[in-house]
Amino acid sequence: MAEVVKFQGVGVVRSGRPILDGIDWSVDERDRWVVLGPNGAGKSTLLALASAQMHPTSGTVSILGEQLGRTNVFDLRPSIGLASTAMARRIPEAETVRDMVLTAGYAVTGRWNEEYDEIDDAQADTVLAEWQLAELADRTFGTLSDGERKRAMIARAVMTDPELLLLDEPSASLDLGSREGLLRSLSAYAASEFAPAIAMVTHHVEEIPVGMTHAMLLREGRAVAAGPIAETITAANLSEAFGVRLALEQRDGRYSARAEY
C-alpha cells in the first residue's frame, strides 16, 4: 500500500515549549487512524502538520510523497480534506452550505471570483446528499446547528475526493443523537473502498467510529502507544495517556471508558 503520511522524529516548539516531541508516524492509504489524548497533548498540532498548515521545528514530515519545506503547500492542500473547528471559524457566516462545499475545490473559504463547472456542481450535489445536507444547501452556514455544521465541514472536506481526510474532533459538542448519527455516517464512509486514508482526533473512546484500524495515544507531546487499534486502545495505555486509572469496555466495535476508584 502507498504511504500517504510519514513523520520522522517530528518536534514542534512554541515559545520555548515543546508541543510535539520525537513523533514517528506512518499512515498508509487504507489506514483509518484515531488519535487520542488529553487537552494539550498535541493532537491538533499533529493534524496541522498532516494538513500542511504548519511546518515542524525538527524532524521531517512527508505528505502524499511531498516533504514539507521542499514543496508548495498551496498545491498540496487541495489533495487533503480537513474538517476542524479552526477551519469552521474561517467560513463566512453568510456563505451558503452549497458554496462553502464548492470552495473546497480551490482550498479557499468564502466564494469570490472562482469559476466552477457542471462537474463541480454535480459533485457538490452528490456530497451534500451523502451527508444528509441536500435540504440545507441554500441555508447560510451561520444558521446551522452544531451537528449540521459538523456534517457540512466533513462534506466540504470530501468534496475534492481527497487522498487524505483529517478530522479534528468531528463529534465534539454534539448531543447523543447527533453524535451517534454522525458516527454511523463516518463508519459507513470509512468502510468504502473509495474512501481515502483517514486520521481523526478525539478526546473520548466513545467517539471512535466502528471501522477505525489504527490508534495513537499522546501525552504531553509524546506518543504513549501507536499501532493497530486492538493493540493500542487498552486500559493500561489509556490510563498512562490520561493520567488516571481507567477501565475499558468494548462491544460491537465501540469503546467506553470510566475511571476506576
Ligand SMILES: Nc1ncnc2c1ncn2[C@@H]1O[C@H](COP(=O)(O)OP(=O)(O)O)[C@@H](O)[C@H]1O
Given for the second form:
Amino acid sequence: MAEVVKFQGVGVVRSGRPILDGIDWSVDERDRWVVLGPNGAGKSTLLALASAQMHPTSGTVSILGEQLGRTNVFDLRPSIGLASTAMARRIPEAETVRDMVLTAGYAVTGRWNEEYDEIDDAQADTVLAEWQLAELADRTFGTLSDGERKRAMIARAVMTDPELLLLDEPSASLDLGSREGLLRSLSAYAASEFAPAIAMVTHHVEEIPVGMTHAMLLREGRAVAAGPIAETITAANLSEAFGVRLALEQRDGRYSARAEY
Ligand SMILES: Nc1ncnc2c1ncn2[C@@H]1O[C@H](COP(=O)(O)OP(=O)(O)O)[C@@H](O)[C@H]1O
Ligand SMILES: [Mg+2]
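Next up, the form predicted in complex with the ligand. The previous block was the form predicted on its own.
Below, the chain from earlier opens the complete complex, with every other chain and molecule after it.
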C-alpha cells in the first residue's frame, strides 16, 4: 500500500491567525476520505495543501512521496485531480463540456500531435460517459445546471487519470434529485479498484457517499477526530466538531444528523 498524502504537524497561518493547526494525516492509495466540519473550519485549506496549491506555514506535507517546498509543484499537479467551486469559476462560460474535459488532458501530455489527440479523445469519451455527460458534450459550460456543472468539474478532474482526487463540496447547492444522483455516481466511482485515492470535503453528513472508508472532522483548524469512518463519524465527534449536540443515524451506509434537544 502506498501513501499518497502525508501531513505531519501541519499548520497554516493567515493574517496572524491559525487556519490549520497540528494536522497529521495519512492517505493511502486505497483510501476514500471524507473531511467534515463547519464553515471556516479549514477544509478547503486542507485541500489546497493536498493539491499543492499552497505550502504549509509549519510542519511537512508530502504528496506522492514528494515533500512540498522540496519539489516542483508543476510536476506534481498533473497527478492530482481537483474539483471545486473555485476551479469552476475559472472555466469560461463559452467552453464546451468536451473541451473543458479535454483541456485537462492537454495539461498533462503538453503536446498536440495527432496520436495524443486520439488518446485524449478516447479518454474524454470514456470520462464523459462515466459521468453521464455524453449528451451534454457539445453544450457550453455556461448553459449547464448546477448538477451538470458539478459532474463536468469531476469529469475534468478525473480526465488526467490522477493518483489523488480531491473534491471540495461536490454536492453543495444541488437539489435533492441531483444530489442523490451525484452521490450514487461518486459511490460507484469510489468502489472501483482503478479509482485513485479520494478525499472529499463536505459540511453535511447526508452528503457522504456510500463506500467512503475514512473521515476527518475539523473544527477551527484542528482535527477533532480522524480515522476509519465507522469510528470517526459518531454523534459525540460530530457534536464536538459542529458545536451542537447532534443525534446521528446511519442506514445502508448513509448518514443523517439533527440537533438533539
Ligand atoms: N488568505 C487568507 N487570509 C485570511 N484568512 C483566510 C485566508 N484564507 C482562508 N482564510 C480563513 O481561514 C478559515 C478557513 O477557511 P477554509 O479553509 O476556506 O474553510 P472551510 O473550507 O472549512 O469553510 C476561514 O475563516 C477563512 O476566512
Ligand atoms: Mg471550503
